[in-house]
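Below, in structure tokens: the form predicted alone, a single chain.
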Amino acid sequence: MKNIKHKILVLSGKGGVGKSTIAANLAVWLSMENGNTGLLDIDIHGPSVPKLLGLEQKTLNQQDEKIIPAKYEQMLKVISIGFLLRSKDDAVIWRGPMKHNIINNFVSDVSWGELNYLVVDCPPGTGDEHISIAQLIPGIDGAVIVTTPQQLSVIDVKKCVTFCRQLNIPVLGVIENMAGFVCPNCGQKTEIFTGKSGKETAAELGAPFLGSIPLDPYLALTSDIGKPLIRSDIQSPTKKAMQFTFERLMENMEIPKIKMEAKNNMKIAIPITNGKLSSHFGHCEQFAVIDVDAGSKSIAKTEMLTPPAHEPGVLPKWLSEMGVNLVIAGGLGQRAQQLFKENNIAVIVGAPSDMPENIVTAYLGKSLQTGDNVCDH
């Protein structure tokens, strides 16, 4: 878990509110926006993540005594008990200790590698699984609570908030799902439920409100075929609401996001040895400093620069003074990553040994495949 930067729980007080759909779309969106992401499904009795991501036929393999996660489009690693069942119709009939053991295996015996985010899809309620995950994952950033505008759901949101506060888990926000139906033909919105809104509930509980997501026939369709709406080419009010809601979540977590403004003010630095990315960051021959055009999201200019002598804190300051705001590396120690963060420079590790222009092009196209931090010391 030390190699995972941010951990987010997705909770709901009751079933049927679309929690797993929100968790799956959130994880896919994070992988599209920020690279390597994990999705851990701990809904032992009703695992739906494999279906939502079109991974029902996947099985888990083992390497070096570690479980290898299934993958959704390379950038999202996925673990679910659904991958271990002989049939999708099998029922898991376990008591608390057995559920705790399998969740422990999913946390400690899985080769998660370096992740920017881990999204944990929890079962409804506040039972054994929730207590287990809170005990097993250190440094949880917080929980997102999914509800619908029904009185029953609102009551259960309060239980989720109480659970989080008793276990010292920050409440990152409330998402109101199924917030009316937007007609795909005329665009008119019709309210389906008549209970208290998620916004009112969040305000009453002193929790942030992230947004309302309306019902959408396309959401049901994309979920059934295993292609999340957030990843599809479909443009709908629901997809836009999802994007807005997830962006609000990132803002509430106070995670800086690299934004390209009107000018060419995005610079990416890559350590180079023999013309390709160097796995030994501090001992590289040169740095490729690449300017990115904000409008076309393409490479505008590449400079090959010789770095100063390698000493603690020198390279982050040197690159910061040149306006670099992202470093892509093969491996980088935790202390060095912290120094870059202090200099307002984001870091991506686990990048392949390739030409710097190829790496940046893949990053801009959201197809950069990263692995483990090869030089973490």
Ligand code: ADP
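Definition used throughout: the rigid core is the maximal C-alpha set that superposes within 1.5 Å between two forms. From a predicted model like this one, the values you see are computed outputs, not experimental measurements. Positions refer to the first chain, counted from 1. First, how it differs from the form predicted in complex with the ligand.
- Once you line up the core between these two forms, the Cα of H45 stays within less than 2 Å of where it was.
- The two forms, fitted on the rigid core, differ between these two forms by less than 2 Å at the CA of S232.
- Relative to the superposed rigid core, G211 undergoes a CA displacement smaller than 2 Å between these two forms.
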Given for the second form:
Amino acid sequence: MKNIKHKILVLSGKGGVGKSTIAANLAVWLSMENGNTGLLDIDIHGPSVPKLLGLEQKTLNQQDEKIIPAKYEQMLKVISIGFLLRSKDDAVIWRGPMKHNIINNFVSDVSWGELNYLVVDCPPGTGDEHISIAQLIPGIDGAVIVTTPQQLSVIDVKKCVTFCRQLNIPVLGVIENMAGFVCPNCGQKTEIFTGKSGKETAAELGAPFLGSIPLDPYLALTSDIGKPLIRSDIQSPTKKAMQFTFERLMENMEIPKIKMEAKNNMKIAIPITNGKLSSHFGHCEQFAVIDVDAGSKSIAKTEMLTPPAHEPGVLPKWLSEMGVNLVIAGGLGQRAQQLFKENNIAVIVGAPSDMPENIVTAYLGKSLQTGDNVCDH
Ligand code: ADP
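For comparison with the form predicted alone, please write out the form predicted in complex with the ligand.
Following is the full complex, with the preceding chain placed first.
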């Protein structure tokens, strides 16, 4: 597990809300954006990951006493209890200690190799398997909670949030699935469930809201035929909503680190054109480099600097040499974000086009509103 940089749990209060669909699409998206990724399906009583990824015929092999994961395309390693069942109709009837043992095997005896991300698709609810995972996986970055806009779901989400807080697992955010149905014929949106929206539920529980994914027959179809929507070439509003939601999640994973750094003095860099934040990161005219005094949580100094000529990797190095530890941008591609991470610089994207001092003041006052990762490059 120490060779895995980030570990994300996907939870839901109850079954059938689309948790596995989202876990599988998230893992595929991460593998497309960041390379080596793992997907661990510990939904012991209803493992659906093999079907969602079209891997139903795969079985697991062993080499040097280690289990070799199945592969979805080149970059995603997959482990599921579904690979061990002789028939997909077999039911698993296991007591708690057996479940703990199989999860332990999947964590310790699998040759996961070096991974950037591991996504864990947990069973619905908060039971033995969740406690096992929390015990067996060190350094979990946090959990994503999937819900639907139903009255009952609020209670379910609350249970997940309480569970995470009790086990010191950060809640990375709430994803609302099946949020309204857009008629493919007339384009009219109909709300199916009448309960609270995911946004309201998240706000009530003090958890970040990541995004809404509509009820879409095409998403159900892609899942049924084992071709995840996020991998398809079709640009649908549902696929866009998924991408947006996953990008938000990535941003939120930076937040705990940023909060830690805020205890010390900080240097924040913002790309500027015409005196305001520029959404064209690589070709901005200047960078505002702002020193923040941690004690008074206020701006100590602002410098306007001209960046070196644009080439991949130049800006992260230039900013890191100046001691910058946070970049606030309008939009930034995943590759560039990765380069900043490698230079120990945290990144916030989706910031508005405003004067740099206003942006930093809003950030320090925890009121910085971020929207889409608008990368027009
Ligand atoms: P869970 O893991 O929460 O039990 P699944 O991911 O297995 O839920 O999804 C349950 C069913 O709902 C599956 O048939 C899946 O294809 C379908 N589904 C999930 N999300 C959506 C959506 N947004 N639109 C349409 N169907 C969906």
